[in-house]
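Just one chain is shown here, as structure tokens, and it is the form predicted alone.
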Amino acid sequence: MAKIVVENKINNFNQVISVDGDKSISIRSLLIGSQSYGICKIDNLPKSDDIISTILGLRKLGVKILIKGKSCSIYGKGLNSFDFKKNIIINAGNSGTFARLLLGLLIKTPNLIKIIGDKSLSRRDFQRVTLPLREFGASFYNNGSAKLPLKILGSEYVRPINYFEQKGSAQCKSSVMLAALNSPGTTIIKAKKSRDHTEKFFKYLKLPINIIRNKNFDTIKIKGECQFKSFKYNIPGDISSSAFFIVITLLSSNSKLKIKDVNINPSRIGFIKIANKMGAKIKILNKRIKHGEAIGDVFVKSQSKLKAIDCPSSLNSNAIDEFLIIFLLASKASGVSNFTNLNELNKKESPRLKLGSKILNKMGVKTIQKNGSLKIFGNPKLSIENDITVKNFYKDHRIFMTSVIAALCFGGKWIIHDVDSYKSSFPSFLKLLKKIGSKYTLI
């Protein structure tokens, strides 16, 4: 597999960006545009390994979809419209969002459909879609096993359910959102606050949705079987591959970027809302509503002065993703920070609490992980001068580029393994980095 060298920090930048679509509203349009009547046009949608997937799983359901550059076109022909032939097997490859959430479209096919993927995904938890996908009336055959691969089987008998969703997870929510469509009657969830995209975009497309906000957990009720038509959405910019470029500018002296066009829904600003509590003075500009969507234009500077933070736990599922990156910050800043309930981590596309743990002990940063928290003694004059080797990380995408984005801001001499794992979610990352004046060296 190839790896990335790099032996120089960054020097100073002043630069424009846009980051690729974000991933979360790709697969979630690319699927409720499948469920739809007519032909949906889906603009900035990123050519990552994750979105390749998802599009090469739905034509095997026969939906026709057309790419043309970053645009692309899906013929709907309304809700359980899949042609469910037999022996279908779909690979889901590294993507867990796809792969959780097209099981709830599929609770009424009427042949069994294999579900497998990446060594990596292969190894995460899909109990917690399925038990309540059970209660709608599927049937799932993975030989006693909570992982992939898994085979399903709908029913002709379908049901609402009443679910309560407690490990604030997006994925589970929208899986049971998702199969509330194909089911009569109303389907009541009751959520811990999670990402809301597939919320807003039922309202978006004024689904017959209502939802109940309080402060831990959302009551979400869904009308099933209620047809709706073809849609037009332009996919803003990932405020979690955003997160890897505010960092670097945090982090480097004499510099400042902005990133335009990103996603700041409020369930996802977590990371900026951690970053400006360790003295980050991230900018919101040009705020707007898009397809229901918050966005706006993200500028950052350098910040020579961070200080430790107790970070509060309310944040973390509005942060989840970002959360390694953050412990970078947190390895420069003055004090001790504190991180904790972050079991979650360890449940991603890696154990990436114990890996983001370990990499910042091979950076010399002193960390304290015990029962799902982290310690991070953080050192404001943190350079370092030895060679760096990170590999055997289950080619999580995050890994890689949260070790490149180390290796530009605090030197030595990186060899990082597994480089194609970026572009399962941030394709455009290497490319940007040249933008702004980093060097790198692949092997």
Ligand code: S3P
Contents of the next structure:
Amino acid sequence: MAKIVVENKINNFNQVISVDGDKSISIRSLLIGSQSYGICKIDNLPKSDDIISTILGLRKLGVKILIKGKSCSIYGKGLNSFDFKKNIIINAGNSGTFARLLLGLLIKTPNLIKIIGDKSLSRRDFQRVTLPLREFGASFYNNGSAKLPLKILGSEYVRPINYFEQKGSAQCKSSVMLAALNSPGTTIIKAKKSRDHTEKFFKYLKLPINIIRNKNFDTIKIKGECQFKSFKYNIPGDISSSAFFIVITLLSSNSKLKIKDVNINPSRIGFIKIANKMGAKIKILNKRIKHGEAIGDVFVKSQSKLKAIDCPSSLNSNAIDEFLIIFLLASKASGVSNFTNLNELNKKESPRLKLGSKILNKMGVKTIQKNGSLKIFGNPKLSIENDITVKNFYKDHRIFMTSVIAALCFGGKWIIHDVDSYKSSFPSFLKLLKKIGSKYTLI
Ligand code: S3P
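Instead of the form predicted alone shown above, give the structure for the form predicted together with the named molecule, please.
Below, the chain from earlier opens the complete complex, with every other chain and molecule after it.
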């Protein structure tokens, strides 16, 4: 697979961009659309590898999906309407979200369905979803391992469950919420706070869902077996993709950036809160609500005076995909930043806490990493002179993109392997970097 060479810092820029559609919402729109009655129209769907895996997986289950540019039509045939043929194998590729959420929709399959994934996905934990899905009545076969490949066999007699989600994982919560759609009676979920796109989607579709919000936990009640009609949805820009462009602007000099039509769901903007606590002055204007989700335009300017943060772990779940890029801000901040309770980060597409810390060390930044926490000794004058190679990172898209941003902001000569990895979530990443004036070579 190709490598990228970056050996020039980015010059100042003043630009307006739009990033690709949000990955979490896109996957939900496809999965929920497959359970609706009628033809759903989804616009601004990103052509990323995770979305392609979702579409191909649903087609294997007999769902007709037509794609035209960034628009897509899903021909829904109602709840539990998949064509559960014998010997179906679904390749979820790199997508934990697709694999884990899909399992929730398979709790009634009369034939075994095998789920496989790439090397990175095959090292991730699936017990976190198979345990609650077993309670509904599904069975799993994976040679005693908690990982992929695994096979699911559904039950004719599924029952609603009471489930306590304690990790702050939206994937676990959403997998159970999707299973609840196909279960009789009322499923009750007590869930630690995490992104709430599935809840918002159910509300947008007027499904029978009731949510009681408390400080740390939500109680979600879903009445199952209620058919719903097809819908239209326009996917907003991805805040997690935007974060790379916000950070490159903050860390370069005399630059300004506007990112249009970004999803700013409060459960996703922990990154903006953390960056602003560190002295960034990120603003969100033109706020509005579409399909129940908050959207806005993000404005950011370079900020030469960033300060260290003792990051409240209550923000962890709302910034879970942005920590690598936050670590770059901490590297340039004055003082020692402290991040705690981040064990979940080592369970992502790669062990991100470990690898993130290693990359900072290669950049000459001192870190102390232990027991799920990371201390970063920031240096406001950080400038890299040496050569840095980044490889063997499980093709983790966010490690790749973070490394490219570090190279463009701090200098040095960087060779970063596995270029194609960024396509898993953010296919326009390199094109947009070029638009704002970055120079790089693919070899
Ligand atoms: C996601 C939830 C998060 C996040 C992932 C997408 C989702 O994972 O890291 O990229 O769409 O629900 P967890 O729920 O496992 O924390």
